[in-house]
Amino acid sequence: MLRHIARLFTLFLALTTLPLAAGEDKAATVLVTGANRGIGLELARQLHSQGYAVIGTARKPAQASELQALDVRVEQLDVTDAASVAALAATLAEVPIDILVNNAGVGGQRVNQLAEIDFEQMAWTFEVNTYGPLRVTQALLPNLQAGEKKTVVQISSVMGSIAQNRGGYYSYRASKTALNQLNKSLSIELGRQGFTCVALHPGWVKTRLGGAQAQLEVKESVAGLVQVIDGLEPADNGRFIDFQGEEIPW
């Protein structure tokens, strides 16, 4: 009797310790927008690295081909363009995203005076930097809902911070400051959903945008972008934080 209940007990070791049939260890789905270069890419390289399945997107696929070459999926999307948000959405009408990272985005026009704004480039940052971000997460909620970890990212920057604004750079502060405040009206409207939505500042990192005096090389960068967005729990919805996980001032 012993005997057959210790064979029955191996058994029972055994099973449980077998490899989990091909889809029940799924893994998370994340989408990148403007992943063809930048900090973009390197959040499609890292998390593609971790185990993530990533959906990166560019305007030009065609011509992303460091993207192309990270094995994940690529697809079309400009921010700006309202058919093209609607075609990534009939698109991925089926498929479940865990995490929306809102990254696209432009430096805009760099001018340090109030004479010197040209209100039609700014509008155009605002396109891009504010009202793209909200524009795909608005598209894509369904997929997000139907996603487990329900969590939104807009890659925001200290330069929308308010209390610490040094003068100039009107078009791009004004910008992440817009998508701080659309952030934090998600994160009240989702945040009944269960939805975490926070604003990530990268740093000042080494990209086309951030220009070559920066201070974080792209990998650093999005390391702690990474880290901080595997952390991410409910008590995070609607903060504004920087890519070690450190409070930013409104």
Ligand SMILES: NC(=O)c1ccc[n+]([C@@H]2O[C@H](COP(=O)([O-])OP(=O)(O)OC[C@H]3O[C@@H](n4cnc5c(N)ncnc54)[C@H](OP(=O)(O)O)[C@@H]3O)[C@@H](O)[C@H]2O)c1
Second form
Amino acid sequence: MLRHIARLFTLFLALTTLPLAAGEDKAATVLVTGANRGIGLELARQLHSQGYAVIGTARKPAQASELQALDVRVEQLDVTDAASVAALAATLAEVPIDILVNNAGVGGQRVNQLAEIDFEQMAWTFEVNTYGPLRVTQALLPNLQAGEKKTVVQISSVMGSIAQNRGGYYSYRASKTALNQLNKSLSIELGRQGFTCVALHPGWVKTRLGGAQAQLEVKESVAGLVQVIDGLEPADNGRFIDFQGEEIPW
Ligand SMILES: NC(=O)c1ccc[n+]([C@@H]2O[C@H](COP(=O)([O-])OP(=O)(O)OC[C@H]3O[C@@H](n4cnc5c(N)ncnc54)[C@H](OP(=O)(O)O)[C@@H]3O)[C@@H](O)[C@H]2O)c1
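What about the form predicted in complex with the named molecule, after the form predicted on its own?
First the chain shown before, then all remaining chains and molecules of the complex.
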């Protein structure tokens, strides 16, 4: 009788603990900004289908029908609006976040000539692409500190690489270069707390920003990004890599 009870107990333990252990990684919470379309929407979709608890943000959640259809948590966020960022942090107080993906971004003014630069538009590009990710990371730091993975992913661009600059796109390039620099600083400060902060280039992707001529389908780029994000380790802290895990020169 005792042996029978012990066997039942062992079986109970196996049934209750094994699936938890196997799914441990996949229960992680990831927050993706700009998740209503493009790369952000596909990131939310693929991360959700892999078992992550996804929080997708949109400037206009009521209009984010494709994101809402994924059955993930949807929150309002405009990364340029301090009140919106503070409201998100208040709504998510006490919610541990394992991975923050700062994806929201704009292409900025597409001019190749110095004479054509509009400084208001340039400032706006920096507001979204550079200050936005830093503002969101600052506001959600307590959530990230409470998370297991302590990972911050900046969706950057090879266009931010000084070494590979072939001219043009003044605002966009500079906004992503500055984002890379901010990520490096974050990696040094937060690395001491066990954080992994990386800048990821998604490839040239067919989205509203990337245009129809782009090389990659969104699904293909995001499959790579998810694989890279899944495999991030503390040793990757501070790196600038692409969707295939290849190092990009600064
Ligand atoms: N596509 C490419 O080839 C490529 C290459 C390298 C890097 N990237 C980077 O990948 C990221 C995603 O770009 P994408 O190609 O998916 O572009 P996209 O289709 O144009 O999507 C941009 C996303 O950012 C959001 N967004 C813009 N301004 C925002 C703000 N102030 N606050 C919150 N969200 C805001 C947009 O929301 P709304 O719908 O409300 O505007 C949208 O969800 C960007 O950081 C971009 O720089 C893209």
